[in-house]
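Just the one chain here, the form predicted on its own, laid out as structure tokens.
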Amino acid sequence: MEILVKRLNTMSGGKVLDVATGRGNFIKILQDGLKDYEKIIGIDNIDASILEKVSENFTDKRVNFIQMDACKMDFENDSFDIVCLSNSLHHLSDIQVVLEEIQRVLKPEGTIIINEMICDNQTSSQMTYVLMHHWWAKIDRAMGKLHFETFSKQQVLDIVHDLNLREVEVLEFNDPDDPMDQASLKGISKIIDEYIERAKPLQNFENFRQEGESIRKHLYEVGVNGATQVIVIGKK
């Protein structure tokens, strides 16, 4: 993510919104990268108790977390200088509505940052992560959770194109770590075990289990790296 941090180094944040913040991972990047900021708010529709635990990991009083539906944000028009959406396009129930809300709460001349992992043009070790992520998504959907396969780079760019942004920049980030790092292999293998266990009550459990084992085989043959991420930055 170094390429994004360097770009953020040139930006003053003002009031920043991180949509679908999850555990606040992107907020940590914003804190490390932005020259300065007045406040950062992370919103997510996950359980309030989870967000409360997430907030305990942030000592900066300018960072706050709010349980909120991204399809209907409880903010006034033109409220934020920067609005971010990181690795969440493939978790949204209605992408168009969320993007419209992002446009609504963003100030004129404000900046949108969209960061999204993609599924195409990956190395063999990156494909381990893509295959695994798509397998997770299948299991999550079977359990009634919103989680879809990741998009291609062109699909992400097409989605962002509809925002009619100005001064658009497109960056890419690749994971340079050792794909055969033993700690990483064991960690991913453990996650595969966890998802297999999670899938046991499901009707198609055997299919899920076999797919998981196939991914584990791929993991130990070629290793694993994070999927390439495309970063789009533009002004309203």
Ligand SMILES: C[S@@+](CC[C@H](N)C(=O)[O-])C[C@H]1O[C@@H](n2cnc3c(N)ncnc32)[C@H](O)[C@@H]1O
Second form
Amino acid sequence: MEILVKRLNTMSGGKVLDVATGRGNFIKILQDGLKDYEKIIGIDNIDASILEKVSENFTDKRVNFIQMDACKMDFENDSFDIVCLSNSLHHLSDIQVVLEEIQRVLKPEGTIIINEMICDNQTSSQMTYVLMHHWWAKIDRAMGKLHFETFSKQQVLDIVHDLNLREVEVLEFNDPDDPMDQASLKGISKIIDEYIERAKPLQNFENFRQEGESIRKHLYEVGVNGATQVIVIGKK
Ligand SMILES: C[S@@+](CC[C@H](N)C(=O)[O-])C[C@H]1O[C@@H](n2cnc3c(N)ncnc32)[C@H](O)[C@@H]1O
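Can I get the form predicted together with the ligand as well, since the one above is the form predicted on its own?
Now the complete complex, all chains and molecules, led by this one.
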């Protein structure tokens, strides 16, 4: 994410909110990149116990995690200088409601950063990742968890367009790693095993297993790279 870190180097964070923060991966990027910040809050609706574990990986007292629904945030209007949403658009039940909430809690002149992996115009090694991600999403949905297929670049831009942002910048990041790196192949293959195991109780397990095996074949034929990340930065 060098391109984003470089861009963040020019920004003072002030009060920062990371919506749907998950394990806080994007907060690490913000910490690496931002010139400075007053505080960073990560919100997610996962179990409070998971968020507590996540927070143990952050020693900086200015970083805090709160269990909260992004559709109904417990913050005053105009509270944050920067609001981020990373790799979560395809996990939301109601994107419009979350975007309205993001607009509401962002200060006038505040900055929105949306980072999202995309599924189109990918190399064959990136397609391994996309196919795998869509397979995970299918298994997650069959288990009752919100997880949809990832969007194309144009779909992400169309979604963000509704925010009516000013001074919009669109950046792209491509994973530069060796697609045939043996440790990565082994790591992904292990994740495929884990997902096959997870799918075992499902009715159409055999279909899920076969799809997993065909993705593993693709993995060892062409390798793997992370999908392209589209990053949209704009002002309220
Ligand atoms: C892929 S993960 C997070 C990724 C993380 N932001 C990153 O960049 O690594 C997507 C997250 O969205 C969260 N999520 C989905 N719907 C949500 C909602 N309504 N409110 C808060 N979090 C939500 C999920 O719990 C999950 O942790």
